[in-house]
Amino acid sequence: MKYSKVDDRIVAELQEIVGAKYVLTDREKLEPYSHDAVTGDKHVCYPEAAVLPATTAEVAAVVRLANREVIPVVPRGAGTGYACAAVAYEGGIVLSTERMNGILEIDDANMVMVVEPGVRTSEVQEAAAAKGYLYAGEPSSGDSSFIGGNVATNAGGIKAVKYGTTRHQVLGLELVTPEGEVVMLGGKLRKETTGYSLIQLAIGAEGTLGVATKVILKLLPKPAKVMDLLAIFPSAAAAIAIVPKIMHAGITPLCVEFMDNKGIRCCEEFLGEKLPHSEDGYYIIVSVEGESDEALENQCVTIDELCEANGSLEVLVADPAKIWKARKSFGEANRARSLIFSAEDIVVPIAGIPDTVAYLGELGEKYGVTIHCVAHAADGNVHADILKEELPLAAWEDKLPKLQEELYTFVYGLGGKLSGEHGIGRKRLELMEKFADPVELKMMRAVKKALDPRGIMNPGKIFRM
């Protein structure tokens, strides 16, 4: 595709739309918009301009201009993604939603919150809690990620096992289309069958089908009681084996998280805090909810008994602040250990988690690299960070694709997929084209071509046209 450049004339038009202050073209000011959380120089690409609109009307005007001139537009939230979906590989305009950061409404009658895309996930959770509600979306990046980015990638997180992913929290979505039109998909509705579910098509599309400018989020009653348990096991297999037993016991946990021993020790070193059994333990963190102390205690007793019967070293009532700080520091801790690493976001059927974690260990030994694992163990999503550490760059770039090919051949053999919640972006594009069903890709390309005929909206992400 041949794209036009952002020349002085285009810059002047952009300044007319959003104000000169909010059109960035200096290389130094563009640096924060040249990458996301993926490490390595090859994933850094500078846009020709970064534009910071404040309203839906401004977003629509920028997109209409880009569509008219055939200039790429890359929608961007907080830049916390692990797929290079917000990186301007084709140049053009990065459209940042950082100024669109308002909580517009908390509607008690309909139990919804209306927000702009630049609101941080943690701010949504805090605003909901202050009104006695729960917003159930909770990716590990919640302190920094934007709701718009959560929508773009269909972020999952630690509570997905009980409450689902971001798509299960979104009731309505105001979208600026690739042609600069504005449409409201869904609304303050708990159910709808009125033609195609375009809202679900837009969620998880990584900004390739438009820019979200308002999001209507579902709120739930805040649970009366919550308790976190830390079950420590002598091996990964023993730890993961407890997960189906908890589920089969009639307990629907809020979350079930796995941490391998190497990851635990890496987080311990990063935080400078001693973690229980860090020398030999593998963690399962279980959170349960209940309407009374008795209901909570009954669930905890059952989990304790199941873990003990399955060889746990210890089951503790966890300090939630400490244990979740450790779990959520996983990515940062790995970055501190190895500036360059590859964050894999594998998803397999739940029963495939033990074999996947074991296979990752085998691949680490075969290729001579360190692999740290955590998992949303009750929904099949395994996060495996492959660390470069001291490996020479040439050797890393030779080994990583070979390791990934073996890994995803194994994963697809289990009925798994490339990504559970991080998305495909540019980083996994070649893997997507290799492993995805060709008919599925054909359908995706047809949708993209129909809705974005000029191919301006986040081009070169998910698949090539």
Given for the second form:
2 protein chains.
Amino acid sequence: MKYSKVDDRIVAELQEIVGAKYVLTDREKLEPYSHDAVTGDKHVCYPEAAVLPATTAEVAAVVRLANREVIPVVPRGAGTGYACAAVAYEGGIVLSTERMNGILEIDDANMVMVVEPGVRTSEVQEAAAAKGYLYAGEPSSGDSSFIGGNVATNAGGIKAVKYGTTRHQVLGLELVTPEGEVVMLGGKLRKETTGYSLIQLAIGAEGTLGVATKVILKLLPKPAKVMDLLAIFPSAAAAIAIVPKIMHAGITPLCVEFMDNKGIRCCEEFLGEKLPHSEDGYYIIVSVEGESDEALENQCVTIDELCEANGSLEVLVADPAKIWKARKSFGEANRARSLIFSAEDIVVPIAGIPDTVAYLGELGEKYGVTIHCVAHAADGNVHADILKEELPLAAWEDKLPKLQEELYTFVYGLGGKLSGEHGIGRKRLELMEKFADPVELKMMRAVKKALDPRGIMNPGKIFRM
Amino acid sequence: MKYSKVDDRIVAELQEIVGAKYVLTDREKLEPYSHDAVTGDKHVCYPEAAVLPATTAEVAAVVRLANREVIPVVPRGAGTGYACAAVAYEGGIVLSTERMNGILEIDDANMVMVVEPGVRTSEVQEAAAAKGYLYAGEPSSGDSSFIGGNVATNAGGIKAVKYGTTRHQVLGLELVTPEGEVVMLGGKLRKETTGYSLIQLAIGAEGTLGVATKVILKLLPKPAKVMDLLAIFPSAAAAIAIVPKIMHAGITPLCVEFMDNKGIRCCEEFLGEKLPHSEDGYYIIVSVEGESDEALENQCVTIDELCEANGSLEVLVADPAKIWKARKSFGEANRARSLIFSAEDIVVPIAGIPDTVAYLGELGEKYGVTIHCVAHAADGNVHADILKEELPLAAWEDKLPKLQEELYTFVYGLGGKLSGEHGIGRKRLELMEKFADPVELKMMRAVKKALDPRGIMNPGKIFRM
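Same protein, different state: after the form predicted alone, show the form predicted together with a further copy of the same chain.
Complete assembly follows, chain above in first position.
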């Protein structure tokens, strides 16, 4: 695809639309828009301009201009993504939603919240809680990520086992299409089946099918009580095996997190605090919700008994602050050990987690790299951080693709896929084109071509046309 | 679109694919395939042939033939639909999934069930329950509907408030595309974000984007206990107002059903049993789930107090058999009173239900027709049955479209839509083209054209090309 450049004429027109100070073209001002959370120079790419619209009408005008002139538009939230989906590899315009950061409405009668895409996820959670509701989306990056980015990647997080991913929280989505038209998909509606679910198609499309300019979110009753248990097992297999047993017992936990022993040690070292059984333990962190203390205790007793019966080393009522600090420090801890690392986002059928973790161990030894794992165990979503550490860059760039090819051959053999919650973006594009079903890829390309005929909306992401 | 006829050559080729006895062309044998659950001659249309494949390969071969020859293919489940989506208005082939009725696997370790599309919804529920699981989809037609039809319409039902609609139960979908290719969308995966969610696009597409040949369903922990309450209010407004209050109290009910007074009386008459406060009552039926009797009682006490505080006439611990018999007889009761009736499937923001019910009353008086309402109250889904009764057919066919135009002008004014769970099919096509956002319609048509270039897959449903 041949794209036009953002020349002075285009800049002037962009300034007309959003105001001169909201069109950035100086290199130093563009730096924050040149990468996301993925480290390494090869994942840095400067746009020709960053544009910061304040309204849906401004977004639509920018997109119409870009569509008319055939200039790439890369929608961007907080830039906390792990797939380079918000990086402008084809140049063109980065469209940042940072100024569209208003909570527009909390509608009690309908139990929905209407927000702009640039609102931080944590602000949504807090605004809901302040009114006595739960907003159930909770990606680990929630303190910094924008809700628009959550929608673009169908962000998951620790509560997905009980409440689903972002696509299950979104009832309505105002979208600026790749041709610059504005459409409201869904609404304040708890359900509908009125034609194709374009809203579900747009969610998780990583900004390749349009720019979300308004999001209507479902609010839920706020659970009365939560309790966290830390169950420690002598092996990954024993730890994961407990997950379906808990569900079979009639309990739907709020979250079930797995930490591999190597991951535990890495966090322990990073935090400088002793973690229980760090020498030989594999963790399952289970949170349960209930209306009453009794309800909670009943669930915890059941889980405790199940864990003991399945060979747990110990089951502790976890100090939430401490245990979640450890769990949430996983990414940071790996980064501290190796600035350059590859965060894999494997998803497999839940019973496939132990084999996947074991296979990652084998691959680590084979390729001489450290791999640390945690998992959203009840979702089958394994986060494996592959660390470069002292490896020379050339060796790293030679080994990583080979390791990934072996890894995903194994993962797809289990019925798994490339990404559970981070998305494909640019980072996983080659793997996507290699491992995704060719018919599915053909269908995705046909849909993209149909909805973005000039190919301007976040081009070169997920797949190439 | 100009379609080819199913001539002797085509019949012979179809017989080659599925076997001679599974290609029906005699008019009397085609009768069962000439309509769905919608009554009235105008909704009857015979296909040129009905084909009953037994395998995915046979389905794919039939569709490839139809695509090559440009012959319409109308996928059909149990024919229990309320939108004429499975009726062959363009002639061609009705592809019935009735022989693909196997439960292929119940996978305990991954808590999923793999079924063919022709399995009855109730069989899925029973097979899950027999293994100690819950399959959470429960359309009212579940005793007769096929799971494939549930997928095609994104069927809802009484449990959608807590567990979502069919799209929330489906993890994987094997689809035969309009070009006759076979693709597995999703899998035994609790979540994924690996490219566009084509599975969510296909769910609810009413068979216009392909034929589902295998469905992977999520299984959930079986709730320990359920209790039903019947709260009776003096007005629709008072009844509906209780719904957000229950949710605010931190309770997520299993279901919340509303019955309008006229609907109650109609069911009472049909069943020949006195229903409480039928002279002046509006019902809210609330079911709650809990792990223990205490948990249930706590919820029921809270709901009871809320209802009393909000002017309920009476709150009863309902005899489930009796109250659900009344609720579920609604359609039958209306049919008994008027064989020809129009089952509207309005969905509005939940706070809009009372105004919608009141407006339906006004329209009934204005047009001189009886309208009975029930609602999935916590979903905003109002089922309004408009009865022809003694009205001459010509007058009925004159009045109904005018009434519907006024009704949906009002509904869309509230931010509502045409269908909450029945779908658009052929029955609501004109209303869809009139009331749906033109940009959204354009996008739907573009997607359809992209995935079904020859326009053979259930043509003339949802919208016209």
